[in-house]
Every structure is written in structure tokens, then in C-alpha cells.
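One chain is shown next in C-alpha cells, namely the form predicted on its own.
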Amino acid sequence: MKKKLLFMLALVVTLLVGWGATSTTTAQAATDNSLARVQKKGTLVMGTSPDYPPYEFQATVHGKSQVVGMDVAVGQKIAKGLGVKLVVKSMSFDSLLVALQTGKVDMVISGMNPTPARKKNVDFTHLYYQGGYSIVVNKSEKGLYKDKDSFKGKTIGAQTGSTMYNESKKQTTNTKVKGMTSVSDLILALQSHKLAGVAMEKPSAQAYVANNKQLAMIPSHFNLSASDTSAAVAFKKGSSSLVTAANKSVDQIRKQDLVNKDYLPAAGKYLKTNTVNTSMWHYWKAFLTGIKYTLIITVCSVFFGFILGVLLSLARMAQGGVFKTALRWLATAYVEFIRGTPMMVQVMFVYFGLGLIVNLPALTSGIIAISLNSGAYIAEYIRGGINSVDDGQTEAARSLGLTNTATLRYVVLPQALKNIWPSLGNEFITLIKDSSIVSIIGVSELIFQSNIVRSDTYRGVAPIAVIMVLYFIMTFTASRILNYFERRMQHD
């Protein structure tokens, strides 16, 4: 009678449990309006690190710098399934999850392998590629290696937030492992022997090799699994019914071999497309490029940290009563918390975190953080020439009559901004450097443009050396400009 009794009661609790999950399923497909959303929109944004050819680069077509690839192929085919245009971000690998799990974009298409950690985030497709590993060495030094295992006591480099950068450093011993965000950066260390290799998928070693002659392949021998070594689609959580539409396209990818057949067919097209003209004057408009959105980013935020350092710096000197005391303390803390904290952090918070709440572009997103780091240096700045303002000179503009306002804005102000006029030089000067922090939101400046045409060229130092000379030309001229004008308030 016990056993009936117990087996009767593990019945109820079971069905209880299966309903409740069956339960629990529907409702998050009752509420998961992900496809909805996206063929309301029109559009598929498809976020990816174009620096991994052929699954992803940046090739020249008709006169015009563009992402391509077998990845974006893929991208293609899934938003034809959904009635769709895709549109293509670009962003560093390690931030592509990020942005995914932010709303920045729709789905993540880069060569990413589905391992457990990240199924766990995020969701993914059914594989649309498999592959394997290999290692890259400078042909010079091919003889010396065999393997993984014949890296001892040196330096081998991978992708940053990549499966290969995990399993190097697990699958190793006595190598050192270096992580790095862009592979172009990586074959560039290769190149400069700052590395000994460089572990990347098969079909990328295959065709940075190719390309570039100093280059060679050695097979890796990493113990991988089937998600370790294919690659799928991934989505937002949650998002079922858009994972189960893009199977449709991606299963169909799979049935027809399309990628073998088609698209790492027609990457390579592009690659040998690239290698034709890599004299960096065919160049020049990814470098005009550049150099606009660098002085878009660090002209407005100037004018704007400028705004919102007057404001800081006269909270910080209000005396007297309980608000004034209250705007004191915030500013203080606001100036304190962003001198304390890195402008890099500070670019992602606003792109990525504000993305929860509101989705701003990343030019906006870049702007508003580099305005707001400024305007906590600049507050300082011009504290310290309200400061340097002699004190008779504010009593003697009181015994004149002004006002408080008047005598801050016609005396003290115009003696400060005299005094630190080299400072906010010096900061705008500062700015225009500091400005490249924005290309890991795919912002593009002048390094997000040298990236795009080491990885066009396969060239490594030739764009750097040509973004030096180009950020020596904008910040000699602006230096030349400030100090003019500094002569002149001098003269007056």
C-alpha cells in the first residue's frame, strides 16, 4: 500500500513539473516578440569583428570599403529568410556578446564557436560551418615548430574572448599565452616577433598565408570538441522564434553546402582582390575618412566638456546654504569619480550600458562620453583660473556696482580663461589622440580606418606609420592655431 502510495504521489509531482515547465515554455513564447520586432524594423543588424578572412574582412568594392565574407553571406541568407535588409556593425571581438546582450545588434555572426559558457548567454543556431585549428609562424622560423607542444618557453598569440585563446592557455604548458583584439594586431606581433604563432581557425590561417608570403602554417593538434571547432549564429536570450527562423536559412546552408561551394569561394575572390593595389595612397579615403571623424569627436567634445566644465567648476565653488553645499558635493564626486576611472570603461558604460535604456549610435555614444570625461579635466582647469583671479580685482568691480554675475562674467572669467589657455590647449591637443578609445565601439576614426586597411593590405606597419604622420599633422596644427591665439590674448 506504501509503495502504491509513493509511486502515485512521484506521478503527481512529475506531471506538476512537466506541466509547469511546458507552462513556463509557452509563456516565454507567448512573450518573445524578437522576430516581430526585427520585420517591424525592416532591418537585421548583424554584429562582427571584420579582421578574420575569409569569415569576415574588409574588402574594396566599387571604390567603396565594405565588410565581407563568408559570415556575411550567411547574414545575407538569414535576412532574405526573414524579408529583411541586414545591416552590418563592426565592433571588436570581445564586445560583440556585449552588444548583443545590450540590443546594440540582432544577432552576432563572427566566426564564434558555440561552447557551454556561452550557451549560457546567449542563444545560438544550428551550425552553419565546422572547421578546425591551426597555427601561424613566420615562414623563416617554420622548421622550429611542429605543434602546441613545441611552443615551450615562448609566446604564442590568440583572439581575445575567443575559444582558441582559452584552449591555448588550458592545452599549454610552459607557454606564455597573449590575448589581443584584433588578429591583424596579432599577425602584426608575428611579424615583429613579438610572438611565436599565432593560433587562429583553419580557413583564416589559410588565407592570411596566401596572402603574405613571410607567412606559414603548422598544423595545431589542440584536443577540441565538435563546438569548439564550428561555428553558428548567435541571438539574444529568449529569442526562439528568430532562432527557429534563421534555422530555416541556416539548415538550408548546411543541406546545400553553400559555404564550401559559394561563399569561402567568393571570399576568396575578394581576398586576392585586396592584395592588388596595397600601396597605402589607394588608401586615401579610408584615411579622409578617419581623420573627419576624429575632429567631429574632438571639436564637440571640446565645446561640450568646455559647457559642462564651467558649470562643474562653479558648483564646486558655491558657498553657503544647504543646496549650494549639496551642488558642491556632487560636483566634487562627479569631478572625482571620472578623473578615477578609465575613459575606455567610460566609452563602453555609455554605448553599452545606456543602451539598456536608450540605443545611441556610437558616434553619439562616443561624443557624449569623451564630452563628459572632458568636461571633469577642463572644470579643474578653470577652477584653478578663477582661483588665480586676484581677489581686489572682484572687490573692485563690487565697488563699481556689478553684480555677482556681471563681475564673474566681464572680470574673473575673461582673467581665467587668459590664464589657462595653455591647459584647454593642451587638453584639445589631448583629445585629439585620446579620440581612437571610440574605435572599440566601431566608431571610424583614424585607428578603427588603419585597422580596416592593415586588414585590407595584409600590411602591418605601413598604416600605422601613415595614421602617426597623420595625427602629428592635426596636433602640430592645432598647436600652431592655439598658441596664435594665446600670443594675441598676451599682446591684448
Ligand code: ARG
Contents of the next structure:
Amino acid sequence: MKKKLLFMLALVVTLLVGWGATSTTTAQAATDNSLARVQKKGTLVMGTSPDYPPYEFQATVHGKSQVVGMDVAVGQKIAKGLGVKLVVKSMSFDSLLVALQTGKVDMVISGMNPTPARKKNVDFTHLYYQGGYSIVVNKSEKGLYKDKDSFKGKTIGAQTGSTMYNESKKQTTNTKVKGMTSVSDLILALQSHKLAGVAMEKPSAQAYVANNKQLAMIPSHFNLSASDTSAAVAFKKGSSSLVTAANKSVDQIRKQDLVNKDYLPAAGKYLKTNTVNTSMWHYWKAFLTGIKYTLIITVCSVFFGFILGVLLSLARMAQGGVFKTALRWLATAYVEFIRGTPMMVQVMFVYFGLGLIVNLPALTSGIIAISLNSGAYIAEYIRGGINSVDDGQTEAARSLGLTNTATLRYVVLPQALKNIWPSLGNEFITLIKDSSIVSIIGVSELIFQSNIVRSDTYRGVAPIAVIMVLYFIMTFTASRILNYFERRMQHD
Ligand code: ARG
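Having seen the form predicted on its own, the form predicted in complex with arginine (ARG):
What follows is the entire complex, opening with the chain shown before.
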């Protein structure tokens, strides 16, 4: 029995891995119809990480929070050149290239340097802007640091997946380098003295310093080639027709110096309007949207998870013939596999992995992943609940002439449900909190919204405190309601 179980598990893992490997190769071998494809669908989807003013950042325009900045202007210019509409999709910097390779976005513009390592995996346009590196420090400590070599025995921070992160590791001695997903978090860590400095592109450093009186900047003196510190637009490997078309716009941008003359001044204006109203009340709509999506995801996932859980638990209890045995093994393997892998990985797998076959929106992917996850746990609660119903009940029902199914349906399940209810309630409350994981694929739930507010206002702690309270209100209310029903069930 154990051996067979192991075999089933091994089979599932091999299939998953094998499928992952083949699907990327087939995607790459496809002939280049990239330009035709984009023009046919009429939109050019740009992936970006809006924590990097003036390249890209969140700003409230006409009462609506949106992504602005010079990179968005570059994207617009390219889209216009192709005769299509630009769509901007935000995500963390370190998932941009994966999103590009798995077709979630058509191009990446995010102040990205075309390094040799990246060139192996994606194609870049010509350079559209040269930035250079700086280090942001606390103004009160500015006197202590001169450049990258002044941080001996200290910790500096850089965005994970960025060139600054790699270069800081390579080009400093005796200095700890800490990576974080978003630049706004790094700045927060700097201000709370968890970090002594944060490495980033010079224009971004200038923007952060201009918006925050407690910050200052120093030169980095990293040893770098010009192209290492310049930005280019990334496209999926092999999309030469698209790159050639985009290069026409990029060349114009360079020739007419559009970034300096037009895009940067425009971005600067947004930066100013941004810091006008940073009260948390001002952002109630963003938080409300967050609550809405958190609840949608939770309710849907518990619902689908429950259905899946019932099926799985029945399958796990199936006895008899070859078919039923196989079913039992499969269900067991599934439950073990899901419970043995992190939900975060499952969310990314559904979004990026399944995305290679069917292009699911982030919200749908999130609900699918969390339902699949929750189903495995709920299955175990149900199985436990059913097992806890006394065998005498089944025997009595059977001797009264009820069929197997009828016994399950009318005698066992109703009693089991009473036992399962508290665990189901707990699952619901857990999911209110854990659904926050889908923020990594860009679903606008509460964590995601708070990140927007944070980058919008340059305030680090206040939005976190607000969502903490909001999460508590949701879980507390939910647990009161569930308790009420639980008590009612105990009565009858
Ligand atoms: N230029 C650096 C890189 O290519 C960092 C870019 C960070 N961009 C951002 N939008 N956060 O790795």
C-alpha cells in the first residue's frame, strides 16, 4: 500500500515536471507571428513594477489610482506606433520576465537593464534611457557614507531580481545585501534603520529624495558599462517582428530626446500631485475594493473547495474493485500533494503554469488555486467528520433497508456536517487571511490595495495598520456569525 502510494506521488510529480518542461519549449519553438498577433488582438499589454518613480509609479489621476511615469509614456508611444491600445499590468519586479515568457504580458518596460543573462531569455529593443546607479540613505546619516564602499559591516538593500541586487553582492566587501520585492518596502526598511542604504537607479533615487525630506542620496561608484545602467524594452524571445516594430518608436524617442524633454517633466508633475493628500481616509475606496476582492475570493474558494472536498473525501473512502481503489489512491495522492506544497507556489503554478495552456485572468487563477488547495483540507475535515459518526448509525440504517447512498445522504452526512461545521468555519476564517497570497499575481485584494496606497502616498506604516484592523474586523465578524450558527446546530 505504502509503495503504491509513493509510486502514485512520483507519477504525479513526473507528469507535472515533464509537462512544465515541454510546454516552455513548444512555446519557444513557435514561428514568429508576434507582431501580427498583437495587431490582431488590438492591445499591447505592458508588464511593469510601479514602485520606481519616475520610471513607473502609482498616482491618483482624476480620483482614480493608476500607473504613470516615463515608462508608461514609452509604452504608449510603442503601442501607438503599432496602431494598438496600451494596457498596463502591474506586478512585482521579479515576476515580470516570467509573465513575459508565459504570455501574461506582451512586453516589459520597467527601467529594466538589458543584461547578458536576461538577453539569453528575452529579446530587448534598443536602449531608450540611461540612468546610472545611486544609493539612498537617511539624511541624518549622510555624513557617514561616501559610496558603495562605505557600508562595511552594514546592510544595504536592493530589489530582488534587480541588477542592483546582483552588483551589490558582487561589488561590495563585508557588506550584507538584503533583497526585498518592492522598492517602497526597501525605503521603509531604510527609514526604520533596518538598512543603511538602498541601491537603485539615479532618477528613482532623486524622486524618492524629492518626496521625502528624511532621505538623501550618494553616488554608488559601481563599476558598470553604459548598457548595464540603461533601460530597454523586453519582448518574448523570438518575437523579432515585434521588436523591429517597437525599435522604430524607441529610435524616435532617442533621436528627439523625448524622455528628457517630455516624459520626465510629465512624470514629475504626477509626483507632486501625489503627495498632496496622504490621509488614509482619502483612500477608503481603494481599501473597499480590497475588502470586496478578499471576500469574493474567500467565499468562492470555500464554496468550490467544499464541493471538491466532498468528492475527494468520498473518493478517499471508496472501497472495492480496481476502479474504486485507483480512485482512492488518486484522491489520497492529491490531498497529500496539495498539503505538502505551499499555497503560494500553487497560486503561481496555476497562474503561470496553467496559463501556458489557457490564459486565465489573475482573479480566476487565484480562485482556482485557492479552491484546489482548500478542497484538500476540507476533504480531510469531512472524512474526519464522517468517521466520527458512530458505526451503529450506519448499521441501524442499513437494517431498516436504506441503500448505501441513502444511508450516507440521510443519516451519516447530516450528523457529520454538525461535526465538520466548526472546522469549515475555521477554514473560512483562515482563507480570509491566507487569500492575501494572490496579491503576488496582481489580484486587487486587500494587501494589493494597501501596496498601491503605500506607493501612492509614500507612507509605509499607516496602510499596513489600516489593513490589519480591516482584516481583524472581517475575521472577527465572520467568527461571531459562524459561532451563532454553531450554537443553533447544537440545539437540534
Ligand atoms: N534597472 C534595474 C534592473 O533592471 C532595476 C529596475 C527596477 N524597476 C522597477 N520598476 N522596480 O534590474
